[in-house]
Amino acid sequence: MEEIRMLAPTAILGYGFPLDSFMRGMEEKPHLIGVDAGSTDPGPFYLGKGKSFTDSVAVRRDLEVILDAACKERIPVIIGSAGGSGANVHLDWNEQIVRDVAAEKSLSFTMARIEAEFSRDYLHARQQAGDITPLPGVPPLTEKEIREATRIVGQMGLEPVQEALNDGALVVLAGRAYDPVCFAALPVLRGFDPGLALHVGKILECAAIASTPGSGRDCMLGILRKDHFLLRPLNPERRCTPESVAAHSLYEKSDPFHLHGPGGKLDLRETQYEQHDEQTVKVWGSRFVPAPYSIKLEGARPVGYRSICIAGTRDPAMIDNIEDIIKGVESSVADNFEETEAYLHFHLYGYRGVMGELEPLQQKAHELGIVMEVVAPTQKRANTILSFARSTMLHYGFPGRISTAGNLAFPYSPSDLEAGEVFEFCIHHLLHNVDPREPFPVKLEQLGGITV
């Protein structure tokens, strides 16, 4: 093959796209579609409560548009992170809309599902035999965490899509995953440069957002040559430059020239950005550097229950002594609660409520915004700890105060809010010394009668 053309409806499963934007891609006759359907950015929410971040009427509108259109044409559809944290529980949400659009539709396709799942068991065993090291920033694995997460999930790499893809799959429905899989693991099978191809992976898994205006609900077509790659935007009142192209290359990495990932690290220290037509980039010189395979690990703890209340104040006296009032509060809340495992803070919008201690601008704006949370051990606690802190700061005396009647402004009655579970990573961590494929079964299962 000279060529492997890629289409990116979205940047994640559920986002939406255009119809029109999409039919432009199918016009260009993909050998692929791929789509991204998870991340870590949302939080540890979703991993330890086995939930999606995205809404399952919004994922079947999408597939139903993909799907139909992949088995009209028997191209391959290869969707990583299934269900958005692309654990077992998450690949079972995302499997059973695939499996109601094929019904529906009357689509008939072999769909291969692969877990990424990892059980305790295994990476206590691992852990003893010092396989599991801390990225950058984190303590050491015990099995204290190991045992306290709810989910445990490893970012597949190429091989266990591949295997899918050479088994006959049209259809791969995947678990946790690198992000450039769904894109690059068909171009190395079919022999392509896997610098080129992880580096075009990276860029389409987040569909349109690499183009100017950019959008994650919009589609962007990558055509990988031998030598280089193109990326071209499907809508019309949208461009990419070597610009847009080349900023999106640094997103989600501490080093801007190097992108680690399994079995190796992308290097774009050479790379080239070149304009080639209006709305076309021309990409070339990235590598890929082989390394020791291992596997990044994410794991998600539960540690109590939130409670929320919002609300505001333009008082310029509040304003001027809102540091000393909310000391006031926090210690009228540990006078009256002895426990110490419940959590208090304080956001202000308008005042150091984005970046806390690290805010280099230091001036209050006329109005704050005011975020009261508390973390306890149940959401009765959080409950109450809540209610007596929200109720002490809406009374509280501070100089310069004119009214007595309360503090603050409240958008919503009630004004209190139950948050739910709060859960938190604690494993991110690398698994060293690991086949690509023996962590990640590869299922397979014909859908809807024969294929032709």
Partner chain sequence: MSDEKKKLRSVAGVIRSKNAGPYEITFDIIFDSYPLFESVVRGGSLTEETVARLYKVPREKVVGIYHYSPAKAVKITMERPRPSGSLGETDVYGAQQHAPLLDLEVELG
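What you are looking at is a predicted structure, and each value in this text was computed from that prediction instead of being measured. Positions refer to the first chain, counted from 1. Rigid core: the largest C-alpha set superposing within 1.5 Å between the two forms. Compared with the form predicted in complex with the partner chain:
A displacement of 2 angstroms or greater separates the C-alpha positions of residue 400 between the two forms, with the rigid core held in common. In a rigid-core overlay of the protein, residue 318 has its C-alpha displaced by at least 2 Å between the two forms.
Could you please show the structure of the form predicted in complex with the partner chain, as a counterpart to the form predicted on its own just displayed?
What comes next is one chain alone, with no partners or other molecules.
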């Protein structure tokens, strides 16, 4: 095999892509279609609650196009971090969409489902054995986080996906996976260089973001060869340049030279980028440096229920005194509600609202947007405390008050909104001394009758 051509339709399954770009990609006779569906960017809620951050109608549209084309050409489709967070409940959600599309379009294929969830008992034992260490900025793991996390996933490496491909799967639905895996698994299985395969995968998982103008909703083609790879956007309005591709190595990563993953790190210190033709960039020199196998664990735990109230003020005296007024409201809430678990917070837009403690500028705008927030053990309790805090602030007396009818402008009636259950990340650790495949069971199933 001289080269492997890989089609990346979209940066996140459900973000969409132009059909023209996709068809242009299919004309290149790709050997695989990869889609990374996952991200922790939208925050802890989606892993904690077991919801997808993408919309099922949008995911279904993307899969209709992708599965139809892949089944015609009999090329594998590999979906990483299904459902966004890649826990079993997310896999169930995405699997049902795959089943619906297969039934509707009468498609036949072998589907592999790879789970990536870890049991509390297993992790507890591994924690006791000292096999779990924190990532930078994270406290050491204790039994408490393992107990409180609603579900805990680990990022699989290449090996479980390779097992599924070896077993004949045409559609691989993987739970939480290291981002480049959906592209790199097949070429490494075929003997291509893992450094180049992981690097091209790292870029392709964001589809056309590494082109200019960049887009996560457009298609990119990766061509991996023995000692280099090529990247080309599949929309004639975009092009890859050495700068656009190199700049992507910075994106969302803490260190541009070393990207750590299961089984080793990608070393980009010697990587070279060169314009190959008008639209295409050639890349070489990326190296994979093996290390003892470790798996990144992720978990989120519930912290209560949130209610919010959005309001504003245009009164100069109110704005001048806002810190004291907030202190007054807080102490009034503390006097009236005994529980200490309730969290009361005021976001002040126009005064450090976006940056909080990182904000160097301390001046206030001529009007302030105020988001009052309460997080309490139940939704009902959060509603009650918010209602009290809101009415206290509305009528709060402060020095120099002239506008005695009310301190707040509300855009909505009702003024208070239930925001539901709240989660926080509590596990972001590495599991060491672990087999690459054992925690990630592969289940195969034939969908839609006999495969040709």
